[in-house]
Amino acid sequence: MKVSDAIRNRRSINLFDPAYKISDAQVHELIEAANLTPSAFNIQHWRFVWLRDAAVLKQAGEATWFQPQVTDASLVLLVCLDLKAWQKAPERYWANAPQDVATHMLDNILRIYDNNPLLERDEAMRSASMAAMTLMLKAQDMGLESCAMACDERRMAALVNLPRDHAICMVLALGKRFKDPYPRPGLLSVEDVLVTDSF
């Protein structure tokens, strides 16, 4: 599938076919694609929690205000971000780079992130959000549909025992659509969203 087709055809699906089962190989393929997403300093802040157990999914449904996607979708992923990924063996992010490049990038990581919790969170959120979009487009390419959702972050964090140095980005539901969505409700024009040089 062309990227432009995946972008055009991807919709937020509210009703998934609960009979469709996703394979472990498909999940692996999706995560592999997400791992190719660009990230700040190649830190790859994203962490995906596969919500699989029926009891966990029931509680996750409650934490997403009983939206049916969570209990009917074939795959539910909690997209998280590791806020301290920059501190955790950062040399691995540049293991295949020339030594001088790796040294330069590691020095920059430590200099820029140290004592900067706002940047730490913002960069991780941007990276995890981009990974989620990559995952949704890959799903579209694989003939799957997706829906990104917010959640009650405190309840979801408690449910998955989220580490204190992590945060939640979004919930992703993926699977086969149960029925077609209604037409796009309305898109802003290019003129509405594109500003040149200054507001």
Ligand SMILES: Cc1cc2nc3c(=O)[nH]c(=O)nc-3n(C[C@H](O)[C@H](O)[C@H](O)COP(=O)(O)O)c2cc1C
Second form
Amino acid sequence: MKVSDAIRNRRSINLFDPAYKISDAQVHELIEAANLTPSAFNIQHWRFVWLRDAAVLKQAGEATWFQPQVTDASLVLLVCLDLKAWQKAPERYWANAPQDVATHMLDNILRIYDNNPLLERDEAMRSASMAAMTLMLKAQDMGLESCAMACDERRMAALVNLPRDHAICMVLALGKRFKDPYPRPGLLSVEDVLVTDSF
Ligand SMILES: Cc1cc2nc3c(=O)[nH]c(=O)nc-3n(C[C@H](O)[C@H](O)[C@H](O)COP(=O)(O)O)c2cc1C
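Instead of the form predicted on its own shown above, give the structure for the form predicted in complex with the named molecule, please.
Now the complete complex, all chains and molecules, led by this one.
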């Protein structure tokens, strides 16, 4: 599929076909693609919790205000971020780079995020959000569709035993469309969103 088609065809699906079963190989392919997403200092902050067990999905449905995507989709991922990934063996993020580049990057990682929780969170959230978009576009390429969702983060965190140094980015439901979504609800124009040089 052409990238432009994947972008144009992607819609948020509210009703998924509950009969469609996704394979482990498909999930692997999706996550492998997500890992190619750009991330701040290549830290790859994203962590995906595959909500799989029926009892877990039932509670996840409650934590997403009973939206049907959670119970009907073929794959439900809780997109999380490891806020402290920059401290966790950061040399692995630059293991294949020339030594001088790796040293420079590691020095910068440790300097920039130290004592800067806002930047630490912003950069991890940016990176995880982009990984979610990769998943959505890869899903299109694989003949699947998706819906990004908000959730009650405290309930969801308790459900998945979220580590204290992690945060939640979004819930992502993926599967086969059961019903067409309504037409795009209201698109802004290029002029509405493009600012040249300054506001
Ligand atoms: C961060 C985020 C949270 C969203 N939360 C929900 C949600 O909880 N339920 C839902 O049905 N759609 C949710 N959406 C999907 C948006 O409603 C949808 O992207 C928007 O209406 C545009 O429609 P489209 O994605 O079909 O182009 C969310 C999207 C994003 C990016």
